[in-house]
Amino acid sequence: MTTDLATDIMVSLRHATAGPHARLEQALGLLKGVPDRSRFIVFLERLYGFHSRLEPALLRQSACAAFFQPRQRLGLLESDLIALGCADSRLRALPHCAEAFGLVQSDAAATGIMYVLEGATLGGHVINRSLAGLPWMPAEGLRSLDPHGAETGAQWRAFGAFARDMQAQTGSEPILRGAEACFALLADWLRPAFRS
(Lines of atoms letter the chains of each structure in order from A and count residues from 1; the text may use other names and numbers.)
(Lines give C-alpha, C1' and ligand atoms only; values in the text may rest on other atoms or scores of the structure.)
Protein backbone atom coordinates (compact mmCIF):
# COMPACT_ATOMS: atom_id res chain seq x y z
CA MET A 1 0.00 0.00 0.00
CA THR A 2 1.27 3.43 -0.91
CA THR A 3 1.43 5.84 2.01
CA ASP A 4 2.58 8.97 0.21
CA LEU A 5 0.47 12.03 -0.56
CA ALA A 6 -1.32 10.17 -3.36
CA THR A 7 -3.21 8.13 -0.76
CA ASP A 8 -5.69 9.85 1.54
CA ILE A 9 -4.34 9.70 5.08
CA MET A 10 -7.68 8.63 6.53
CA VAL A 11 -7.72 5.62 4.18
CA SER A 12 -4.11 4.81 5.07
CA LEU A 13 -4.84 5.10 8.79
CA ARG A 14 -7.87 2.85 8.54
CA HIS A 15 -5.87 0.16 6.71
CA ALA A 16 -2.81 0.46 8.95
CA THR A 17 -4.79 0.14 12.17
CA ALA A 18 -7.53 -2.30 11.09
CA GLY A 19 -5.87 -5.33 12.68
CA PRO A 20 -4.97 -3.72 16.03
CA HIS A 21 -8.39 -2.09 16.18
CA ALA A 22 -10.24 -5.37 15.61
CA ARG A 23 -8.11 -7.20 18.19
CA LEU A 24 -8.64 -4.51 20.83
CA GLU A 25 -12.37 -4.33 20.17
CA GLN A 26 -12.68 -8.11 20.48
CA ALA A 27 -10.57 -8.27 23.65
CA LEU A 28 -12.65 -5.57 25.34
CA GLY A 29 -15.95 -7.04 24.18
CA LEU A 30 -17.84 -3.81 24.84
CA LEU A 31 -19.87 -3.99 21.64
CA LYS A 32 -21.08 -7.54 22.34
CA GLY A 33 -23.55 -7.95 25.16
CA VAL A 34 -23.89 -5.95 28.36
CA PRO A 35 -20.63 -5.42 30.23
CA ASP A 36 -20.37 -6.08 33.93
CA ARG A 37 -20.43 -2.82 35.93
CA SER A 38 -17.21 -3.47 37.81
CA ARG A 39 -15.29 -4.45 34.67
CA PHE A 40 -16.65 -1.42 32.86
CA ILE A 41 -15.43 0.83 35.68
CA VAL A 42 -11.98 -0.77 35.37
CA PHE A 43 -12.10 0.07 31.65
CA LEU A 44 -12.89 3.74 32.38
CA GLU A 45 -10.24 3.87 35.10
CA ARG A 46 -7.61 2.56 32.69
CA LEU A 47 -8.70 5.13 30.09
CA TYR A 48 -8.39 7.81 32.76
CA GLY A 49 -4.83 6.72 33.52
CA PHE A 50 -3.97 6.73 29.82
CA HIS A 51 -5.47 10.14 29.08
CA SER A 52 -3.92 11.68 32.19
CA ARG A 53 -0.48 11.42 30.59
CA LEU A 54 -1.38 11.55 26.91
CA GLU A 55 -3.47 14.73 26.88
CA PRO A 56 -0.80 17.03 28.37
CA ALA A 57 1.65 15.77 25.76
CA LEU A 58 -0.79 16.45 22.92
CA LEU A 59 -1.35 19.97 24.23
CA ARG A 60 2.40 20.64 23.98
CA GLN A 61 2.43 20.19 20.19
CA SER A 62 2.15 23.56 18.49
CA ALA A 63 0.00 22.59 15.51
CA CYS A 64 -2.24 20.17 17.40
CA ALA A 65 -2.85 21.97 20.67
CA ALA A 66 -5.62 24.32 19.52
CA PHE A 67 -7.39 21.55 17.60
CA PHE A 68 -7.17 19.05 20.44
CA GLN A 69 -7.93 21.38 23.36
CA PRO A 70 -11.76 21.20 23.05
CA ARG A 71 -11.54 17.43 22.48
CA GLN A 72 -9.94 16.58 25.81
CA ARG A 73 -11.70 13.80 27.69
CA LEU A 74 -9.84 13.56 30.99
CA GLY A 75 -12.32 15.76 32.84
CA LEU A 76 -15.22 13.84 31.32
CA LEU A 77 -13.68 10.54 32.40
CA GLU A 78 -13.30 11.86 35.94
CA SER A 79 -16.92 13.07 36.03
CA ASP A 80 -18.19 9.75 34.68
CA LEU A 81 -16.20 7.73 37.21
CA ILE A 82 -17.56 9.86 40.04
CA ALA A 83 -21.10 9.40 38.66
CA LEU A 84 -20.50 5.63 38.72
CA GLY A 85 -19.58 5.81 42.40
CA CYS A 86 -15.78 6.10 42.37
CA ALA A 87 -14.58 8.11 45.35
CA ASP A 88 -12.09 10.96 44.98
CA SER A 89 -9.58 8.96 47.01
CA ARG A 90 -9.81 6.08 44.52
CA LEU A 91 -9.37 8.46 41.58
CA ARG A 92 -6.25 9.94 43.16
CA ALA A 93 -4.82 6.44 43.65
CA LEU A 94 -5.35 5.27 40.06
CA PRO A 95 -2.23 4.30 38.09
CA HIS A 96 -1.13 6.56 35.25
CA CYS A 97 0.37 5.39 31.97
CA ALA A 98 3.71 7.21 32.03
CA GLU A 99 4.65 5.79 28.61
CA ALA A 100 1.72 7.62 26.99
CA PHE A 101 3.48 10.97 27.37
CA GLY A 102 6.41 9.67 25.33
CA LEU A 103 4.20 8.65 22.41
CA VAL A 104 3.86 12.27 21.34
CA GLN A 105 7.12 13.12 19.58
CA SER A 106 5.79 15.52 16.94
CA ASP A 107 2.65 17.09 15.52
CA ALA A 108 2.53 14.28 12.95
CA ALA A 109 2.67 11.59 15.63
CA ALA A 110 0.07 13.53 17.60
CA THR A 111 -2.22 13.47 14.56
CA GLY A 112 -1.95 9.69 14.35
CA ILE A 113 -2.67 9.44 18.06
CA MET A 114 -5.69 11.71 17.72
CA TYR A 115 -6.97 9.40 14.98
CA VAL A 116 -7.11 6.62 17.58
CA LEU A 117 -8.84 8.88 20.12
CA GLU A 118 -11.33 10.28 17.62
CA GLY A 119 -12.06 6.80 16.29
CA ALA A 120 -12.84 5.72 19.84
CA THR A 121 -15.59 8.32 19.97
CA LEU A 122 -17.34 6.58 17.06
CA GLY A 123 -17.41 3.31 19.00
CA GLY A 124 -18.17 5.14 22.23
CA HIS A 125 -21.25 6.67 20.65
CA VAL A 126 -22.57 3.15 19.96
CA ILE A 127 -21.54 1.79 23.39
CA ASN A 128 -23.19 4.68 25.23
CA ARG A 129 -26.48 3.99 23.46
CA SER A 130 -26.26 0.25 24.18
CA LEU A 131 -25.76 0.91 27.91
CA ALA A 132 -28.68 3.33 28.23
CA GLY A 133 -31.26 2.17 30.74
CA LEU A 134 -28.99 -0.17 32.69
CA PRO A 135 -29.66 0.23 36.42
CA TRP A 136 -26.05 1.20 37.18
CA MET A 137 -25.75 3.76 34.38
CA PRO A 138 -26.10 7.48 35.16
CA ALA A 139 -29.36 8.79 33.72
CA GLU A 140 -27.51 11.26 31.47
CA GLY A 141 -25.19 8.58 30.09
CA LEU A 142 -21.40 8.76 29.99
CA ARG A 143 -20.00 11.89 28.38
CA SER A 144 -16.48 10.48 28.10
CA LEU A 145 -17.71 7.81 25.69
CA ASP A 146 -19.82 10.15 23.60
CA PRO A 147 -18.33 13.62 24.02
CA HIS A 148 -19.65 14.98 20.72
CA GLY A 149 -23.18 13.55 20.87
CA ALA A 150 -25.13 14.53 17.76
CA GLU A 151 -22.01 16.24 16.40
CA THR A 152 -19.98 13.00 16.29
CA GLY A 153 -20.07 12.76 12.48
CA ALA A 154 -19.22 16.42 11.99
CA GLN A 155 -16.34 16.20 14.46
CA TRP A 156 -14.98 13.10 12.69
CA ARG A 157 -15.05 14.96 9.36
CA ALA A 158 -13.30 17.95 10.97
CA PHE A 159 -10.57 15.64 12.19
CA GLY A 160 -10.22 14.19 8.68
CA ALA A 161 -9.62 17.68 7.30
CA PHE A 162 -7.04 18.35 10.01
CA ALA A 163 -5.25 15.06 9.30
CA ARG A 164 -5.12 15.78 5.56
CA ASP A 165 -3.59 19.18 6.23
CA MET A 166 -0.97 17.53 8.43
CA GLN A 167 -0.29 14.90 5.77
CA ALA A 168 0.40 17.66 3.26
CA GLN A 169 3.03 19.09 5.63
CA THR A 170 4.70 15.94 6.94
CA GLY A 171 3.81 13.06 4.66
CA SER A 172 1.98 9.97 5.81
CA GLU A 173 4.57 7.83 7.56
CA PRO A 174 5.00 9.73 10.86
CA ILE A 175 1.21 9.99 11.22
CA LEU A 176 0.80 6.26 10.64
CA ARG A 177 3.59 5.44 13.09
CA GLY A 178 1.91 7.59 15.75
CA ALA A 179 -1.41 5.77 15.32
CA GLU A 180 0.21 2.32 15.38
CA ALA A 181 2.26 3.12 18.49
CA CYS A 182 -0.82 4.47 20.25
CA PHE A 183 -2.84 1.35 19.50
CA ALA A 184 -0.04 -0.91 20.74
CA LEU A 185 0.39 0.94 24.03
CA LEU A 186 -3.35 1.37 24.58
CA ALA A 187 -3.99 -2.34 24.06
CA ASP A 188 -1.31 -3.22 26.58
CA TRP A 189 -2.55 -0.62 29.08
CA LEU A 190 -6.20 -1.73 28.83
CA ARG A 191 -5.36 -5.41 29.37
CA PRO A 192 -6.83 -5.44 32.95
CA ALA A 193 -10.20 -4.50 31.42
CA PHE A 194 -10.22 -7.26 28.79
CA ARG A 195 -13.15 -9.65 28.75
CA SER A 196 -12.16 -12.89 30.50
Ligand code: HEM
Contents of the next structure:
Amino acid sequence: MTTDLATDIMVSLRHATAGPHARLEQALGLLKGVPDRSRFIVFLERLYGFHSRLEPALLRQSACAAFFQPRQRLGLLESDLIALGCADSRLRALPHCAEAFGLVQSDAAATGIMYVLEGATLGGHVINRSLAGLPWMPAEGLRSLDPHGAETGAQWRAFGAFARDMQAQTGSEPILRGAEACFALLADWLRPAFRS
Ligand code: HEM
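Switching from the form predicted on its own: structure of the form predicted in complex with this ligand?
Every chain and every other molecule in the complex is listed next, the one we just looked at coming first.
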Protein backbone atom coordinates (compact mmCIF):
# COMPACT_ATOMS: atom_id res chain seq x y z
CA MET A 1 0.00 0.00 0.00
CA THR A 2 1.40 3.42 -0.92
CA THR A 3 1.55 6.11 1.75
CA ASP A 4 -0.30 8.65 -0.37
CA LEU A 5 -3.56 6.77 0.18
CA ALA A 6 -3.91 8.51 3.55
CA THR A 7 -5.42 11.69 2.07
CA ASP A 8 -8.69 11.68 0.12
CA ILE A 9 -7.80 12.22 -3.54
CA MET A 10 -10.58 14.81 -3.95
CA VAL A 11 -9.02 16.90 -1.17
CA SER A 12 -5.55 16.52 -2.70
CA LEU A 13 -6.81 17.44 -6.17
CA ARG A 14 -8.54 20.54 -4.89
CA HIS A 15 -5.44 21.57 -2.95
CA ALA A 16 -3.06 20.92 -5.87
CA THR A 17 -5.12 22.89 -8.40
CA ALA A 18 -6.58 25.70 -6.28
CA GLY A 19 -3.96 28.22 -7.50
CA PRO A 20 -4.30 27.39 -11.23
CA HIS A 21 -8.10 27.42 -10.88
CA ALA A 22 -8.16 30.83 -9.22
CA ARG A 23 -5.80 32.27 -11.87
CA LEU A 24 -7.84 30.81 -14.73
CA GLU A 25 -11.16 32.03 -13.32
CA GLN A 26 -9.68 35.49 -12.83
CA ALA A 27 -8.09 35.64 -16.31
CA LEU A 28 -11.29 34.51 -18.03
CA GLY A 29 -13.38 37.05 -16.09
CA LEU A 30 -16.48 35.59 -17.69
CA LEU A 31 -18.95 37.22 -15.32
CA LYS A 32 -17.23 40.61 -15.06
CA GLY A 33 -19.37 43.49 -16.27
CA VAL A 34 -22.26 42.61 -18.58
CA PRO A 35 -21.38 39.17 -20.03
CA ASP A 36 -21.45 39.49 -23.81
CA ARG A 37 -22.13 36.90 -26.46
CA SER A 38 -18.88 37.29 -28.38
CA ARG A 39 -16.75 36.52 -25.31
CA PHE A 40 -18.71 33.33 -24.68
CA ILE A 41 -18.37 32.34 -28.33
CA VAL A 42 -14.57 32.65 -28.13
CA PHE A 43 -14.53 30.73 -24.82
CA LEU A 44 -16.68 27.89 -26.19
CA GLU A 45 -14.69 27.77 -29.44
CA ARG A 46 -11.45 27.28 -27.52
CA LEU A 47 -13.07 24.62 -25.32
CA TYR A 48 -14.30 22.93 -28.50
CA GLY A 49 -10.76 22.70 -29.88
CA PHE A 50 -9.54 21.29 -26.56
CA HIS A 51 -12.29 18.69 -26.10
CA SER A 52 -12.03 17.58 -29.74
CA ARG A 53 -8.56 16.17 -29.08
CA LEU A 54 -8.92 15.24 -25.41
CA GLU A 55 -12.16 13.26 -25.54
CA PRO A 56 -11.00 10.60 -28.05
CA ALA A 57 -7.89 10.06 -25.92
CA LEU A 58 -9.96 9.61 -22.74
CA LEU A 59 -12.14 7.07 -24.52
CA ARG A 60 -9.03 4.98 -25.29
CA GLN A 61 -8.27 4.40 -21.58
CA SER A 62 -9.77 1.06 -20.65
CA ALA A 63 -10.73 1.81 -17.02
CA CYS A 64 -12.08 5.32 -17.78
CA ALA A 65 -13.89 4.91 -21.08
CA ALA A 66 -17.21 3.66 -19.71
CA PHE A 67 -17.30 6.36 -17.02
CA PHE A 68 -16.37 9.13 -19.44
CA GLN A 69 -18.51 8.02 -22.37
CA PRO A 70 -21.78 9.72 -21.21
CA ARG A 71 -19.82 12.77 -20.01
CA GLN A 72 -18.48 13.79 -23.42
CA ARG A 73 -19.22 17.43 -24.17
CA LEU A 74 -18.05 17.97 -27.75
CA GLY A 75 -21.57 17.55 -29.17
CA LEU A 76 -22.96 20.01 -26.62
CA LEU A 77 -20.20 22.52 -27.41
CA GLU A 78 -21.08 22.24 -31.08
CA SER A 79 -24.82 22.71 -30.54
CA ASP A 80 -24.25 25.65 -28.15
CA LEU A 81 -22.00 27.35 -30.71
CA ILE A 82 -24.60 26.87 -33.42
CA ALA A 83 -27.32 28.22 -31.07
CA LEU A 84 -25.11 31.29 -30.48
CA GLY A 85 -24.98 31.91 -34.24
CA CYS A 86 -21.62 30.35 -35.09
CA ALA A 87 -21.73 29.32 -38.77
CA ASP A 88 -21.02 25.72 -39.74
CA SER A 89 -18.10 26.82 -41.94
CA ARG A 90 -16.53 28.64 -38.96
CA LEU A 91 -16.98 25.57 -36.73
CA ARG A 92 -15.21 23.38 -39.30
CA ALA A 93 -12.27 25.82 -39.46
CA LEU A 94 -11.68 26.06 -35.69
CA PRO A 95 -8.17 25.19 -34.46
CA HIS A 96 -7.64 22.03 -32.41
CA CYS A 97 -5.29 21.53 -29.48
CA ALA A 98 -3.12 18.65 -30.71
CA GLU A 99 -1.20 18.46 -27.40
CA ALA A 100 -4.40 17.60 -25.51
CA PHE A 101 -4.37 14.09 -26.95
CA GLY A 102 -0.92 13.46 -25.47
CA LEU A 103 -2.02 14.44 -21.94
CA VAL A 104 -3.77 11.10 -21.50
CA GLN A 105 -0.99 8.59 -20.83
CA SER A 106 -2.73 6.30 -18.35
CA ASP A 107 -6.01 5.67 -16.54
CA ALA A 108 -4.61 7.55 -13.53
CA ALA A 109 -3.75 10.62 -15.65
CA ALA A 110 -7.18 10.35 -17.31
CA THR A 111 -8.78 10.47 -13.85
CA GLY A 112 -6.93 13.70 -13.00
CA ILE A 113 -8.02 15.13 -16.35
CA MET A 114 -11.64 14.13 -15.76
CA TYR A 115 -11.41 15.95 -12.41
CA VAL A 116 -10.69 19.14 -14.37
CA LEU A 117 -13.49 18.53 -16.89
CA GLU A 118 -16.08 17.49 -14.30
CA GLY A 119 -15.03 20.24 -11.88
CA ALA A 120 -15.64 22.78 -14.63
CA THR A 121 -19.32 21.80 -14.52
CA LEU A 122 -19.53 23.18 -10.96
CA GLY A 123 -18.48 26.63 -12.14
CA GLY A 124 -20.46 26.12 -15.36
CA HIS A 125 -23.64 25.53 -13.35
CA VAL A 126 -23.12 28.87 -11.58
CA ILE A 127 -22.29 30.66 -14.85
CA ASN A 128 -25.27 29.21 -16.71
CA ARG A 129 -27.62 30.34 -13.94
CA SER A 130 -26.24 33.87 -13.92
CA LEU A 131 -26.54 34.20 -17.70
CA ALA A 132 -30.20 33.12 -17.74
CA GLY A 133 -32.45 35.78 -19.22
CA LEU A 134 -29.76 37.62 -21.19
CA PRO A 135 -31.14 38.43 -24.67
CA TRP A 136 -28.49 36.42 -26.55
CA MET A 137 -28.73 33.29 -24.41
CA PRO A 138 -30.24 30.21 -26.08
CA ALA A 139 -33.56 29.25 -24.40
CA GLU A 140 -32.09 26.04 -22.95
CA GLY A 141 -28.95 27.81 -21.68
CA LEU A 142 -25.37 26.79 -22.48
CA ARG A 143 -25.60 23.04 -21.93
CA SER A 144 -21.91 22.44 -22.59
CA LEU A 145 -21.05 24.50 -19.50
CA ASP A 146 -23.75 22.90 -17.36
CA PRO A 147 -24.27 19.42 -18.81
CA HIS A 148 -25.60 17.89 -15.58
CA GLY A 149 -28.03 20.66 -14.59
CA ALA A 150 -29.94 19.66 -11.43
CA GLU A 151 -27.78 16.51 -11.24
CA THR A 152 -24.52 18.49 -10.88
CA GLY A 153 -24.01 17.60 -7.22
CA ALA A 154 -24.86 13.92 -7.72
CA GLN A 155 -22.54 13.67 -10.74
CA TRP A 156 -19.72 15.29 -8.78
CA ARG A 157 -20.16 12.72 -6.00
CA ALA A 158 -20.13 9.93 -8.61
CA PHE A 159 -16.87 11.28 -9.96
CA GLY A 160 -15.47 11.38 -6.41
CA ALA A 161 -16.26 7.69 -5.96
CA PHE A 162 -14.60 6.87 -9.30
CA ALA A 163 -11.49 8.87 -8.39
CA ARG A 164 -11.20 7.17 -4.98
CA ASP A 165 -11.35 3.75 -6.62
CA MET A 166 -8.58 4.82 -8.98
CA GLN A 167 -6.55 6.19 -6.08
CA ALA A 168 -6.79 2.80 -4.35
CA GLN A 169 -5.24 1.20 -7.45
CA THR A 170 -2.60 3.72 -8.50
CA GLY A 171 -1.95 5.98 -5.51
CA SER A 172 -2.47 9.72 -5.72
CA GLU A 173 0.61 10.99 -7.54
CA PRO A 174 -0.20 10.06 -11.17
CA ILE A 175 -3.77 11.37 -10.74
CA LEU A 176 -2.51 14.68 -9.35
CA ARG A 177 0.08 15.03 -12.15
CA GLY A 178 -2.68 14.44 -14.73
CA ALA A 179 -4.87 17.19 -13.26
CA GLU A 180 -1.98 19.66 -12.99
CA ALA A 181 -0.85 19.02 -16.58
CA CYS A 182 -4.42 19.42 -17.83
CA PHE A 183 -4.88 22.76 -16.01
CA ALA A 184 -1.54 24.04 -17.37
CA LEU A 185 -2.31 23.13 -20.99
CA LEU A 186 -5.91 24.34 -20.77
CA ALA A 187 -4.87 27.71 -19.29
CA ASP A 188 -2.39 28.16 -22.12
CA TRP A 189 -4.91 27.09 -24.78
CA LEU A 190 -7.62 29.37 -23.38
CA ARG A 191 -5.40 32.46 -23.60
CA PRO A 192 -7.33 33.90 -26.61
CA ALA A 193 -10.44 33.85 -24.39
CA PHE A 194 -8.82 35.81 -21.56
CA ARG A 195 -10.26 39.18 -20.72
CA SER A 196 -7.79 41.82 -21.90
C1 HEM B 1 -12.56 26.03 -18.15
C2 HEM B 1 -12.39 26.72 -17.03
C3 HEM B 1 -12.57 26.12 -15.67
C4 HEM B 1 -12.13 24.92 -15.20
C5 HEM B 1 -11.32 23.87 -15.93
C6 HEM B 1 -12.61 24.81 -13.84
C7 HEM B 1 -12.36 23.74 -13.01
C8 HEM B 1 -12.91 23.57 -11.76
C9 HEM B 1 -12.66 22.46 -10.87
C10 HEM B 1 -11.71 21.30 -11.15
C11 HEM B 1 -13.43 22.63 -9.77
C12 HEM B 1 -13.54 21.66 -8.58
C13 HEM B 1 -12.89 22.22 -7.33
C14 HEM B 1 -13.09 21.22 -6.19
O15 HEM B 1 -12.33 20.26 -6.11
O16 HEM B 1 -14.04 21.41 -5.43
C17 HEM B 1 -14.17 23.85 -9.94
C18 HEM B 1 -15.08 24.38 -9.04
C19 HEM B 1 -15.67 25.59 -9.16
N20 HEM B 1 -15.42 26.53 -10.14
FE21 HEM B 1 -14.30 26.25 -11.78
N22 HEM B 1 -13.32 25.92 -13.51
C23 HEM B 1 -13.31 26.75 -14.60
C24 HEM B 1 -13.87 28.00 -14.71
C25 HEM B 1 -14.58 28.59 -13.71
C26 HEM B 1 -15.13 29.91 -13.81
C27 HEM B 1 -14.97 30.85 -15.02
C28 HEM B 1 -15.78 30.15 -12.68
C29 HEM B 1 -16.51 31.42 -12.34
C30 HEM B 1 -17.72 31.47 -11.97
C31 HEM B 1 -15.66 28.97 -11.84
C32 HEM B 1 -16.22 28.79 -10.60
C33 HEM B 1 -16.18 27.63 -9.86
C34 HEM B 1 -16.98 27.39 -8.67
C35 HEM B 1 -17.97 28.35 -8.06
C36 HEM B 1 -16.65 26.11 -8.24
C37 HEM B 1 -17.27 25.37 -7.06
C38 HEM B 1 -16.46 25.55 -5.84
C39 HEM B 1 -17.16 24.86 -4.68
O40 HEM B 1 -18.13 24.13 -4.88
O41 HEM B 1 -16.68 25.05 -3.58
N42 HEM B 1 -14.90 28.05 -12.51
N43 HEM B 1 -13.84 24.39 -11.16
